[in-house]
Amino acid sequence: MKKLVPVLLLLVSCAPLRPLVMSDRVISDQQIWQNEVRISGVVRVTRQGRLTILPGTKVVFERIDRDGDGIGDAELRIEGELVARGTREQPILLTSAAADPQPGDWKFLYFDYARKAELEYLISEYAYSGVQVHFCRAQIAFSEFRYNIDGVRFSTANIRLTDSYLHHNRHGIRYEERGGKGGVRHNRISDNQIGIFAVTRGVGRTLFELNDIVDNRPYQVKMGLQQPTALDFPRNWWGDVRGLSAETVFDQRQDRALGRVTGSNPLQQPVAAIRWMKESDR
């Protein structure tokens, strides 16, 4: 019977891992998430909460659509703090349960009025938004959002984006300013239908530089309904040694009720932005 143990505890130490299977669930206390989660309803960290996402985790939303919308509602909503960090081995990836997935199939991960906001190598994808920040700081960087309906969105925020890839979106960036600020540095920003969507009340006081736009379709960028001030977008790579081309800017020359756009100092060659990317997975 002795020499039975070892290989008893060999299966053992080979069984796949359970995941964490989580409906509506409300988070006080400090928590650590790592291998796999499952979500099914809505997760909040309160304001006393703090939750760890490790490299590699892997965090499944259910495909559930409790007010009939057309949009998931699985969600995880922090307003304490979130600290996930994965690494260019292991990132942590945020994504659907579908066998065949779509944008909006879970709604958001959400900061509102959060502690703590920090994501590094993180991809987020088949969401109504990959992420939203409002009403807090929030760094961001060396992540992908794609596939979603809005990659970043944000408002009343202050916001540092960098080093990251927004690609396949139908709004890359969307983003009501309203007194907010930040940086939007060293990104690519390519193949959604609308790149940057400036929503209403910005004044530029968040800077977007030294990104790469391009290829976005129909619009580079586009102006809200209630976007009456001008906005430039200086310093950045538009796919042209001419930089900005107004056939792909919705602005003052669509409706005269908004604000123009402009690209001033274009740069004339890409600043190879997301270089801990393979060029083959861009």
The other form holds:
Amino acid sequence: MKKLVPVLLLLVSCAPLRPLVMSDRVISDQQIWQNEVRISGVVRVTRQGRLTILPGTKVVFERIDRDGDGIGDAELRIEGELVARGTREQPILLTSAAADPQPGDWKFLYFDYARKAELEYLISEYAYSGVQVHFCRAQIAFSEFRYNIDGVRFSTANIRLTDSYLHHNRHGIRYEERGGKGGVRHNRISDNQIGIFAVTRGVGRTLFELNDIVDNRPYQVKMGLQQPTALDFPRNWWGDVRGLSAETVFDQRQDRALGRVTGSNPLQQPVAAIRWMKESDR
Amino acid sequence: MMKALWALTIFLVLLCSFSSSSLACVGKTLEIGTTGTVQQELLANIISELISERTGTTVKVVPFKSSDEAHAALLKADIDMYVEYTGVGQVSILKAQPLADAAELFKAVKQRYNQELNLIWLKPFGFDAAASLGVTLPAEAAPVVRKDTLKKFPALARLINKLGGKIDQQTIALLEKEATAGSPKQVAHGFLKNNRLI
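What would the structure be for the form predicted together with the partner chain, rather than the form predicted on its own?
Now the complete complex, all chains and molecules, led by this one.
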């Protein structure tokens, strides 16, 4: 019997790699995803569930629009645990199944009161939100969020976002602090329409420092309608030795009900964030 | 026992404060109706862009063939708002007598819509729409919003009211001309940007 085990393992490893296909599904046990997973509905990992996604896994979301709001409805919702650690050579990819993919093809990877949220070397693209984190802790590192409406979005969360690349989204980061706190460091946030969108109830408990925040047009930082408190984004590189330009900020200067945005102690040169990424991919 | 009750109360209060509705809710899409003219397309897109840009909320513009259709959709909650004209509201929707005074007319439709239909007239944009409607009855254009939408998103009225009085006769004529030649969405965006509203 013992001799059979290696043979069986060999057979399994040589089996044709058919994608795992799922529509609406609830995961309440421990599961491991690898190779390719195709999702055409809402996959929910419950409070008791634990999902591990292995390096090199491709999670492909079909474009479905059940409520006709123009936003894809396929999503991965985590209430239990998700550990998705790729590697530099074999990142995990979350993407759209569409032949001509567009932002919003699928809804989001969504952490809601999750027990564990750990992402490393993960690429999330063509979603409404590359990732959303609410009412929990999350660690996101060495990851890339591109071609989404919101790259990374969080609310009432304790988030640690480091060494990641957020680009070509409508909002690089969109957040509602609401008592949450965290650190956003050593990231490159570039070529989004809005680099950082501080929607509401921010008081500066989420520290954005040592990031390269460049070429986000029209605004590097924008305050939402209900953000009356001033916010500082210290020690970042803004693409200019003079620091954060008022022209690239939407704050009290446009709407007196808002607080003021500052970028104190601006860096005089790039942080050289995302050094882990190949030069050709930056 | 009392300590436990206090702890539970504090927890519930905190939970409510965290989850209270704001405009930036997760996944909610607002829908604005239009009734088929360039002016309607333009005004709907101005509101849509303003909400979307200032709150991040997704807004969808939904076309209708007439005011009657849009009004019916609004009553059924198929849409959240559309731009109506005071004269049309008074005569076609409320089946009331025309009023010659613009301020009296606005006050009359606002009051009856609120009391009888649970719909709220926000501030008029500021131009006289009678000429474009081809009527003599005074007509102001203003957003009409479902009361429950405003309850869900308390900041919405304050935001949309920033457009109140911002578009005069000359401006609407120019914007309509630009929208006829190009994209109403882009014209709307440019107008809001030039007025430092987004």
